[in-house]
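Given next, in structure tokens, is a single chain: the form predicted alone.
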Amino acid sequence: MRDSQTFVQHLSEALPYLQKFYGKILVIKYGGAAMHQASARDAFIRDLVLLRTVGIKPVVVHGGGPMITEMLTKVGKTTEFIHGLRVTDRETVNITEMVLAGVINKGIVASINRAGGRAVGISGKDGNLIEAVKHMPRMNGDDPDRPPEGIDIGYVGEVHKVNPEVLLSLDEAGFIPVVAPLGAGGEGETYNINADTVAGAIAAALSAEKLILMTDTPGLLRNPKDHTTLISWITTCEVDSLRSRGILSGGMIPKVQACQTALAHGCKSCHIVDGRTPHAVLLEIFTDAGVGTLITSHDTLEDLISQS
């Protein structure tokens, strides 16, 4: 009776969340270890049907790199990476596209079907959803005073447009959209793109009230190394400031950078939370501390709850 009376009470206490929320659009970067730890992955694909029940739209945008090596793997093909991307050539992009498209997103939406939810996958491509160019990391060299070069890595690109409008016919159809982080080019070849810039990408064109980015660490820390130098919540501006310090690193720079493209297209707030958490997402949502690391446009907290 009294785990029946705390389960009753918590569940009143979310009334206020589930009343700000209710037919608002939250835009959630799927990846890392909650793709691979059975209870972090259950429990995320619970929390996206309650999310959806309860009148909240949720969108996902997922990864899938270390399944992508490992198909590479298997067909005998070396996998090279400059600044943290995968040169991709043409072969790469097609099983690229496999992976992502066709294993990784139809194996979410049918975990959300057979949970009882309404999912439809779809990739950057279906629908016009993003529109790609591609991506040339720049390299100095050695020399400071060398111009940046340009450096071509395949098939790798970056988002030029995103054009939302299956989305929204998705989301009003009562359906949880699952994107695949492709994109097309100018001449309709294929490009892979990061998935934390796509999940910022459709949260800026969304207006999204929330995103949220699945990692595999506690959220933004002072000290990499150190899992109790974790920031609750920082401004755009500070991020800059760390960014500049060298204190971002690795793959928490495309997140950041994620955070501040939502923002500056009218997202309400950016969080980045740790994946390995079983029910992560709805910790953030309904609760009032959160989890991981508030990212925000507006200069004190007490601003950002004024304008909630």
Second form
There are 6 protein chains.
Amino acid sequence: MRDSQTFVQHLSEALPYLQKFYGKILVIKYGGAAMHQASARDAFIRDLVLLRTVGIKPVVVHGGGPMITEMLTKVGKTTEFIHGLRVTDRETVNITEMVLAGVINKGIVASINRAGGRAVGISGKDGNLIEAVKHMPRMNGDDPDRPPEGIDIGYVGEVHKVNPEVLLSLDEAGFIPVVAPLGAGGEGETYNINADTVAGAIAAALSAEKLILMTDTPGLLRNPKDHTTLISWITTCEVDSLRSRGILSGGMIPKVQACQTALAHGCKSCHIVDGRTPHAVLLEIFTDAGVGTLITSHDTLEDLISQS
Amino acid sequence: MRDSQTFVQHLSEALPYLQKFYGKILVIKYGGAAMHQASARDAFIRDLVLLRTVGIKPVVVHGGGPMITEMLTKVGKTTEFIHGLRVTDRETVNITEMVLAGVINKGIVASINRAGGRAVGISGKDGNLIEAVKHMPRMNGDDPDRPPEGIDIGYVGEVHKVNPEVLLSLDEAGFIPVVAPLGAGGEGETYNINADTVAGAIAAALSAEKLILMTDTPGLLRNPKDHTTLISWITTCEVDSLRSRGILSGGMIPKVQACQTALAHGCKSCHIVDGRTPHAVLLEIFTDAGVGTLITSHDTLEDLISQS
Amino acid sequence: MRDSQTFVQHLSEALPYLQKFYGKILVIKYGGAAMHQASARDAFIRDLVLLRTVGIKPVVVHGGGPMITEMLTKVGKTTEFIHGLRVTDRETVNITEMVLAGVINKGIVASINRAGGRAVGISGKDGNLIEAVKHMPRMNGDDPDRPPEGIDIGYVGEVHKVNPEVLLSLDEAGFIPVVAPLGAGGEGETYNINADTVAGAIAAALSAEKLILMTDTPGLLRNPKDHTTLISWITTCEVDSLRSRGILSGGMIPKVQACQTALAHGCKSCHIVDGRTPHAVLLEIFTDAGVGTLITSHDTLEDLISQS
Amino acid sequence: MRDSQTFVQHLSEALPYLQKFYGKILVIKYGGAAMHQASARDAFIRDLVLLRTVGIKPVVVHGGGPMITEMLTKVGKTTEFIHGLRVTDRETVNITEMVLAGVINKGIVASINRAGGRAVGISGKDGNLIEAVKHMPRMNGDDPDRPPEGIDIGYVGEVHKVNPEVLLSLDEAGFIPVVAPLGAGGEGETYNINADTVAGAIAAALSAEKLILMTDTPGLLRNPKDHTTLISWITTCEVDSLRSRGILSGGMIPKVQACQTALAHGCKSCHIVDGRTPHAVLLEIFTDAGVGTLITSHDTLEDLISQS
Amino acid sequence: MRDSQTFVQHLSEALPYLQKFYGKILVIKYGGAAMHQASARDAFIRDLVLLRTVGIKPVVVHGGGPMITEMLTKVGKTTEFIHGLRVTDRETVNITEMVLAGVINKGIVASINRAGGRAVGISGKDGNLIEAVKHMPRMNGDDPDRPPEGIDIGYVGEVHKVNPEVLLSLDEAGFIPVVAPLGAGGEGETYNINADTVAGAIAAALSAEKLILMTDTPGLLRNPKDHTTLISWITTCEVDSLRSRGILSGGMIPKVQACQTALAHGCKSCHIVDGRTPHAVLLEIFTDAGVGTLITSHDTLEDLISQS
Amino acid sequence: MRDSQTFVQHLSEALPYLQKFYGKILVIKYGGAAMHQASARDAFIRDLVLLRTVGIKPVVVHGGGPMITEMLTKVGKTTEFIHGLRVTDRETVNITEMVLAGVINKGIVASINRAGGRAVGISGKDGNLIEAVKHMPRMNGDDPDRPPEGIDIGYVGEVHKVNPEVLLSLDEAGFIPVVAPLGAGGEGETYNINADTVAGAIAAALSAEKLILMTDTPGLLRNPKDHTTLISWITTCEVDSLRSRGILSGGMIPKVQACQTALAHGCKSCHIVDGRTPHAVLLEIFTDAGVGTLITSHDTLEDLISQS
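Return the form predicted together with a further copy of the same chain of this protein as a structure block, the form predicted alone having already been given.
In what comes next, the whole complex appears, and the chain from above leads the way.
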């Protein structure tokens, strides 16, 4: 009975958060440990169903790194690198699409459905959700006296345009959309796109309430080797400053860029959270302290302060 | 952090109940200690707002006993009794209406609104919600050789018909309806009606998912003096048997009748719960054990067993 | 047959008014003789039902003066006065709420319903209709060398904000809303507010077609003692001029202020009419001459002239 | 002022009728004096606009006899008769269509629009409203030993089927439909159909509340030469009896047949009224006495009696 | 089989045009040979039904010249001319209305319905579609020293205002509207209006995608006597230039004016096509070459070029 | 010009078919040559877009045989056979899902989108579209004296239930759904299901107008080696007879079963057509002769005959 009292007390404490986020869209990049570790995964899937049930609307964008590599190995595909970047030829992008849109996407959908939710999995090609263009990275070693040239590393794409109608239809019909980070180019060719980037672009297109990026670190760290240097709250300006000082490590750069894109298009707040923590998403939404790092635009920060 | 984990774990455990009751109507008779004791009252009000926020639809019917007596005393109104029944003359019913529809009803509304909900208070006269007829109790000492005659104890009414349109409009607009247990007779005269009876009739008219009657006892007791004899689950047949054996005390009779009316018209289950327990309503809805006494029709009982 | 011809001739004459006011909102302050005199009251109630039936939408705000005083006397409550203003302590405001929201409001509702209409009675606390603040009157005798101070006369309120959603929902569902002039303050405390003021604020919030204030005088009089000095039509500017010259008596001041508030927020015209005249509201709406005093803003006046 | 009081008193007396007929469909056959006499016509047109304004839905079916004859004469068309029936050849039906659908229909529409209403005129060919078949009258002098044969009198039609969608669309968009009594046959050929018959068939297809046939007599008369023998109320059974006794004169037969068709398909009551009386339609709808003859089915009569 | 392949190949080639015009409104002036020649008429009627079936929305405005003259002759009406203009007295306009709204309009409707479409025929008087004013032509020989005076040639009208609600209601209900080119003046009087002018005004009011005027010539000709001088594409500026140089013959002037009116109010393109060519409308819509003359505004022309 | 005339003539001939199939659902099993041969594939994709544009609603179910085998070979997966049936272990079903839901499904979607359509690709796991159970084939050589036992050949499934909500939502939003033939079992495990079977079950669940199965043969043949023995029209009864006589070859059996399932649940007609013929689907829908074999239920056959 005592436990029951604590239980209903906790439900009651959730009220202000339920009121605040009712009907709002959360775009969640799902990946890393939360995808591979059984207990974190189960908790995450149940969290999605819970959110939809109480009227909050999650849109899931997933990654799939290790499984792609595994499959490439299986088919005996060796990967070429140019200046340290993996070249994605047509066969590689086909394998990537198979793994992302074929197995991982449908696996997440089946898990949500088994937990009593109703999910539909699509890729960025469905309903023209993601119009993509080729990503042409520039090399650091480019001759500064020559015009910079992008390098063709194949079917790695950037988001050119988001057409969110298919997400809105699924949302209206009560489904949780699950999105594989692929897009179609102008000739119908397939591009693999960074999942954080896709999540950011979708959050921007939907003016989502929150963008939540799940990682395998506690969040942004001032010193990547020291977890006690976690940054709880940071503005986009300060992020720029960290980047220019070289403090942000490679993998964090597309994440903070995704946050900056989302914030610039009306998304209220962005979160980099540790997917290894069970129920990390609920902790982020239903507690004031939150978890991981909160990124806001300069304006929003001031708004938040003036409200408190 | 440990506490946060317990907290989100609890939210997660609420999922099956949230799914089960989404969009369902709960008719709640609110009265007794839950109305007068500050902490139980605050918890109850927050529970109502929580339920509406997560898509469950409470309809509140309130009582008001002690405050009516207090007001009658204040205006120097002495009450006549016939065969132990209080005679309700026009002045008494006017005072009753003032207290119920004027102060108590609007007080509950204001509390819900302050807790972030949106409530609208009406009486059974609004929108013709409750069409009433005079209640004519029969005396035990009636001459068995003569046709039984009801006794006129004034403006005490029975529910003749429920017109639930006003509740449905408020519900559709997102308001929590709060109902004072009064009704209008054919000549427009006001009747005071037992709040449990009104709640039962409304639950019947709306085919509510649950009827919850809040009392100041733990539930139905086999021995009213011994709280350890609480009946957790009982069918309407067995209730009849208890009544015929004289085990049910006076105040419980209108309650079990209200439950039987509701069950006979499609309400799924009825609950007599202890309003002194904080969050009694949440405990009832969000735990399997529930609190107090569950009353179901014979059929439902079998359904419930066959499902488990 | 001759009578029948006159009858249908009259119906036919109503056509231009029916066309003009179809679908429009009329806010009506109901009080005085029209509330207490049987024949004027019955006619008024039937007029409301008629208006709703032909597609015109009345919103009724009622007062309740004498009945409140009567009830205060009954409970032995003596009233304190400061500088001639009645102090409204918590017990007084409770009695006021009881009488207004409990008895009078529900009595009007029951009368409309008996006449074949469908009414729902609410107070300004329902659905947060009226957010109130304390009214702090200033004294004439204030030391001009000191900063003016308001006097605390208790739970007498001003309208801070109107949230008309509950009126719109009831309206859409075909109900006639009947409003008791009370409001809730920031702490949930109840305030009694002048009914003319509430009617004016609601007419403003709804941009009503007309605000009709029923009184027990023929309208605005240039000489309050001489009924032949009735002002048929006046603009808000001229009202200001009358006020500054001290021609408007005490009770008229909140009425003309209510009209000015309504006109300033898009209400087309305001009327102060004599509630003792049977069918005063119909006379106002369905005849060119109208009854009582018409108040319009300067602009509207010019529009009306240019149209004729 | 005294007149104004009578005026609003009259409006108030209309309330029960307004409530009873709100949203109901009235099919009105318009013809005879009400079409040709200026004052009766103007009153009728205004009555239509009044009915639509207060939420009652008239559908007008018009005739056009004299104007057709006049036009036939003008073009020098002589009419052949067989056994006393006018033969309608293609040229005759073309002239008929021109007059009915071209001039009369559009004239009524323009009058309604000028009176502030919104009318749309169609013929039975529009939207396939009336599917017609050739009318083949049988002769009394047919040889009883030979199978009866219909006589081909050309493009005179019967109603085969009514497709009321076009009326319902116009109705929903707030227009008053005005119908010329023509229909298309299976080969697209045009048929002229008796306007009473068309009105009856439309009233049947729409299950109209009332069918009102305007004539130039006071109603059904027991003795056609004696206006004091007006039948106020008659059932369809009694109508059959009158017909079999030869009491109904020629022109009345299609009228009572139209009423019987309408009543057999759910129309509540049928009325044969004197179009020479100004506002005859309003008198019928807004007074208990009505005007002319009321025809009901046997069942309805009993219902009406049991309700009173 | 070979034919079938060509057939489905052709359907497949229609795709880009079906996509481009889906849901768009086409206003078509129907007249001349396409109305009188059996095969062109049948093809045209089927084309209308086809367009509506594939989601393109035709609005038909028809003329009726020769049939009106024929009818006037039949009734022995001689026509007066002033300065070469036909004077339309009341009898003439009545005959005109009869023929246009009575016979021709309903004939087109019946043809469409027989072809499996659903048409409703109205005139410009229905639903106040066309508010008309008297057309007062000015004479070339007017004394230049005197203020110019229009000549009263009777009931010949100009379009004053278009109220397209009735077209929109019919359209929404899935009907093809067929419009007779008449209008009502301020006093309810009927005006005959040039059908091209009406079509242009309706295309303007609906911001139609296309206005198609069917004629009995191949289109605009630089030399009216030489069909090889057909102008395929011309802008409104160039049209003005042709007019000022006197190249446009009399009948073409109202047509090009109708086009200019439509283009000035958002209609995308106007077409003058040869109604003698079977399926001229389909050829115009479903082929790039089109038929006849395309008139666009200067801006649109540039848009079209920049797109190709 | 002559060609243009033939072209629009053909469009015009399509009218009766456009009218007949407007708004109807066609379920199309897409596979074989139509998927692999460039010109047939391009024609098919355009046909889908054409159908949706003219208001006919295709639902595509695709197969993927050769590509799956190719991928299994690539990853070095050898396939075990039991009694001639391929055993589908977890790795095999994963590869199958990758190819079907990952590459083929998204490839079709991208092609439709490039052709100007709007497609969304899902698998039977999305929105719980296909609830599957394990397929347990029985062996011919089973000991007739022992109870028959199914053989476990792994993740090959049967359709247990179809939940078509996701198809209906996509349809309502204007998308063409493209379905990969997979389903989820009770434990969330993936099953590969025969695409013809899935198409039949979906046609049944949607009571589709037509089920069209594309194959690489001309249709059902009385003698599989002789294409001149094509059966144009056959009833389900006769199909049973053919099967019992062993005339139907292996691959045809699931096809005719799919047709029988669809017909038994309200699908009007089923078609087995040769996907190698360009525009086979259009030929089937827009010509009376059709292509391939038409299968109808006995009842429908009689209906069709009685209609002609």
